[in-house]
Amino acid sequence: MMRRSFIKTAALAAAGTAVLGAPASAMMKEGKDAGKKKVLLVNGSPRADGNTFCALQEIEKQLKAHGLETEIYQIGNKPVRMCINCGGCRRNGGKGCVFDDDPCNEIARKLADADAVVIGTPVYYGQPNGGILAVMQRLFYSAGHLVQNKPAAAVAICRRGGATATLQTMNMMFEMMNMPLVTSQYWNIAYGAAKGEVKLDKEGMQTMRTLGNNLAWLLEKIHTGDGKSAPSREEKAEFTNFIR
């Protein structure tokens, strides 16, 4: 099957429905219970405590707020793989990708007992950082049937510019995974340079926790249909424009 056609039908995927191989395979067991949810939020910046961590833990206080459980997940600052289009995971039973050597299959396996993700990523060139788009890329293309359905959210942080188009480079994986977009009440942006300073943006901080409250508001209407009409919002910040 061409790479194309094979993306297609994964994207086409009924949640749940396996597209690699058998369902009941160790790596692609989807044995969680209907207790509570839980959110995983990945860190793609090689910086284990930089300003995308600081961004993904603003979010994470306001679902653990809700009741949610969450766990961040960073990539780490070893070499990542590409994928290189071998096919390797269409034959090889649901076992994911086959480079087992970086977190690609670790957060497929981590996808499986989550009901949604937010992804976060410093800003390179325009881009996302190369690393978590090469992990991004070959987690959807080996283990899409994880993700199926799943609300999905991408942060980006950046020292001034670009962040609009990381967030539709990552967004477009998630529309093509069947993956309804929570959305804040701005881009999901924060900005910061030095280590810690996106805590100085005020608006980029409760356009997290606005991000955290609408997740958690979502992930209950979708399992429970008891959510409110709609969630509560804070007194809007002041603007921060980073002008200096």
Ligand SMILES: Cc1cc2nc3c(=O)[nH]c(=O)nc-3n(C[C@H](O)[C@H](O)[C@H](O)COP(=O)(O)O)c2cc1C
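Numbering follows the first chain given and starts at 1. Between two forms, the rigid core is defined as the largest C-alpha subset superposing within 1.5 Å. Remember, predicted model here, so these are calculated numbers, not experimental data. What changes on going to the form predicted together with the named molecule:
- Superposition on the rigid core between the two forms places the CA atom of residue 233 2 Å or more away from its counterpart.
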Second form
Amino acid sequence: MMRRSFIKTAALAAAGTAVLGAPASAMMKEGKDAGKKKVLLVNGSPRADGNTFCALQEIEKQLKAHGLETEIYQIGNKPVRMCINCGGCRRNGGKGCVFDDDPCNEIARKLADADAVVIGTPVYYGQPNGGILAVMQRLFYSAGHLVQNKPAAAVAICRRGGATATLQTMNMMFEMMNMPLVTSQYWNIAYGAAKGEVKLDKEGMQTMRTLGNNLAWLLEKIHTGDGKSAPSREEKAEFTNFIR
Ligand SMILES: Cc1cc2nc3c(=O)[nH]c(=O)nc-3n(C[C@H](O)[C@H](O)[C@H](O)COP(=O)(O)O)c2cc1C
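Structure of the form predicted together with the named molecule (previous: the form predicted on its own):
Now the complete complex, all chains and molecules, led by this one.
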């Protein structure tokens, strides 16, 4: 889908349509006509209507205001498998993780259709919660090709501390996948403990709105730019494993 709409956009530009010089709102409309861009927002919290959800909703509102399609996906509170390094995903011809009974492959299928991803998590002991961490490790290992070059934002929600370490952990995965990191006017953090309390964190909510605006802006730049959907890149080097 991404490739199809990119070809359309490139064709419009080649045909002399005023894509590059158009004002921002018109460019968004052009993108819409050529097929709306989609952002997948993954909620790593087991609490479907908790603080992480509220923060993602705040981002989503901004994305929608910019004409983007969105979906918030909850990983839920059922058991999630960890990566067992079986290598099955490398051998099964792109079928994804061998464990097909939890959110990992479902998220992968949704990512195939998404142009950007936001992953939000509550902070548990200074880290992303165990469920989303396990899902992310399997997802990026088994379906890394589906996230390559797509803008990504990590969001951490906490009561008091550990959010920056949490963001660092999540960004480590994005950074290995050539994913442009989307930032805000503060780190992508908001504070709250009881369900919904995060909405009282005015600064945090503003951070989320700015993040949404920045993501919309970046997508617009990427998809109405010079027609390239990704920069050129060298083939993956030989694995050196720190032995030389
Ligand atoms: C197991 C567990 C560990 C937690 N660890 C931290 C922590 O390290 N730092 C913090 O500020 N809050 C911590 N919290 C609080 C949650 O991050 C906070 O309540 C958050 O708002 C929950 O988000 P949710 O409503 O989206 O689930 C912890 C909560 C749980 C259940």
